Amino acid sequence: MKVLITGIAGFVGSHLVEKLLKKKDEVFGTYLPGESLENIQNIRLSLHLSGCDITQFDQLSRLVKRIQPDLIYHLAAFSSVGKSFTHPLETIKTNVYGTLYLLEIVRSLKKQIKILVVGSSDMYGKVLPRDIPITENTPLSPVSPYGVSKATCDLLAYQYCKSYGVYVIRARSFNHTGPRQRTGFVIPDFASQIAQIEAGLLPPVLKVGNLSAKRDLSDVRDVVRAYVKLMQRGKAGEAYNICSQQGYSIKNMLKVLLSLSKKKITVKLDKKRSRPSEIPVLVGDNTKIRKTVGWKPEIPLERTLKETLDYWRKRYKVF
């Protein structure tokens, strides 16, 4: 198969494109001029890569019509929910028109292109604990920018595929971390100040936001895994929640994360990394996608989280 990967070179591209390769698919790839290809590094003679903004729609729409791939899985995109609060234009801008640009490029062409078009449980927003574990047909009530740009994207691909025809599928992605994950998020913020003070680089403090939130985590592994038998055997216009179905709060992510240094470190709440609006629970309901497609998670989260650490040790020379 001829494969689009939009946002190739990040955290989840990279990931998604090693399996693609063993399925001996030509994977092609967007990138954003100027983004790092260190995720990719070791593969990137193996790819298609193209530097493109998806934002600008002669351009995205160029690179499709070339490659003419079979399927699209749309990566790209503003990913952080904490910088969305200070950055809500750049957040629309790149999560709701690169999705619209994409959908409307492929509706214009004469080839049947299936896209994947990757959500997020933030669309979900503050949901009652009557309503977790959450489905599907729970509500759309996001309450941060991300999730407000995530939820618009998902209903913009239910659009295209009832109005237009155009095969596109939703996945709705939990909490998901892993090795190559930036900071920026909780559990590679935790990981890298750990390796940076067993490097002697940091004090012997992690600084931390509000632990009590509770979220549904997945190894990124198992989430691109989910992704393929998406493209496999998912239905056109249908949502599937990509879940491990399981709540941990962020204390107990930490206190693993801890147990596995010989560090003695302290925790010290710092109060800008807190949100304006934080969920205090999401915790996802993967019934759907068990029975449409097969999958479940299979690694477990010990090993998620230790192999998160040493990716970071290994970053800052603590091996």
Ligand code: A2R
The other form holds:
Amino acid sequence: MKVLITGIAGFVGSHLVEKLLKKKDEVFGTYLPGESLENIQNIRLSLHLSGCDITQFDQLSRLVKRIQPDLIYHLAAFSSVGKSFTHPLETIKTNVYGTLYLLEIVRSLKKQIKILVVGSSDMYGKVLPRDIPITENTPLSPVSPYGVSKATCDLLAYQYCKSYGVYVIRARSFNHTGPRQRTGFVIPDFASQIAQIEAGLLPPVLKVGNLSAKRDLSDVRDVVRAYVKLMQRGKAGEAYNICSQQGYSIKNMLKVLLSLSKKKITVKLDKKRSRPSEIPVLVGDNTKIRKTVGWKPEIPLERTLKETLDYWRKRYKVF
Ligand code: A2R
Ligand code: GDD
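Since the one above is the form predicted on its own, can you give the form predicted in complex with the ligand too?
All chains and molecules follow, beginning with the one already shown.
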């Protein structure tokens, strides 16, 4: 199989490519020219890498036509919900146009190519308490530029499948974390500060944003396993929640991370980390993917949090 991953050097892309190489797939990947390739430095020689800005139709078109992949995992995106509030244009341009261009390029090719479009639970937005856990039929009510962009990509994927017969599978991923996720997301934000405090690089004060939100958090390695299974068994045009079906408060996740450190650390609210509109609860129902694709999460949250903290400890040379 010739597989193309857009956004291969990002957090999820770097875990997905490791999994695909074990399956002996031939992997092609795109990165944004200028971005760091650190996440994939150990496997670079096993891949075909190309710089490509997905907002440039001609670049993307030349690349896909040259590779002629059988499968495309579309991960490249502006991925931060928090930053999307201050960068709405860049968010919409990258996510909506990038996805639309890819769908349009695939539509124009004679070859049948399967695409997995990676969406987000953020597209569900502020759901009513009676709609928790969220199923794939819950209405989309996004409240961030990022959520709007991902809702649009999800609908474009649906329309390209129904109108033009493009084989698109719509993944709706809830929160996921693990080693290599960069700061700007809650777990690396907390874990990187703890590691810096342990290394003596920061005073023992951990800055946090809103701790009352509840999220459904999975391990990135479980999530990439879901992507591979969806590519094998997912139905064209269908949407699938990828989630643990467990709601964890951010406060409790912080408690677990702090309990893994011997340092006495105080917690301080940093108003700059709050958002103009916050989704209080995002917990998904994973019945559909369990029943139709045969996926379930396997890695316990405690292990994910410990391995993420250890990743940051290694970066700051705590050990
Ligand atoms: O932002 P950078 O320089 O790290 O590059 C990101 C890349 N990217 C692009 N690639 C091509 N053309 C663009 N215009 C463009 N803008 C950004 O996509 C990064 O390497 C990759 C996305 O990876 P992460 O930001 O690490 O996100 P993550 O967590 O791997 O998310 C994968 C997918 C995304 O669609 C998220 O929205 C979704 O899962 O949650
Ligand atoms: N980033 C961050 N940093 N968030 C914090 C902090 C902090 O210091 N303190 C509290 N939070 C809260 C946020 O306000 C939010 O309620 C929650 O922690 C999770 O924030 P993020 O980790 O930034 O994730 P997200 O839920 O906004 O978005 C992530 O999950 C989506 C799937 O639901 C991202 O990974 C998206 O790309 C992904 O699509």
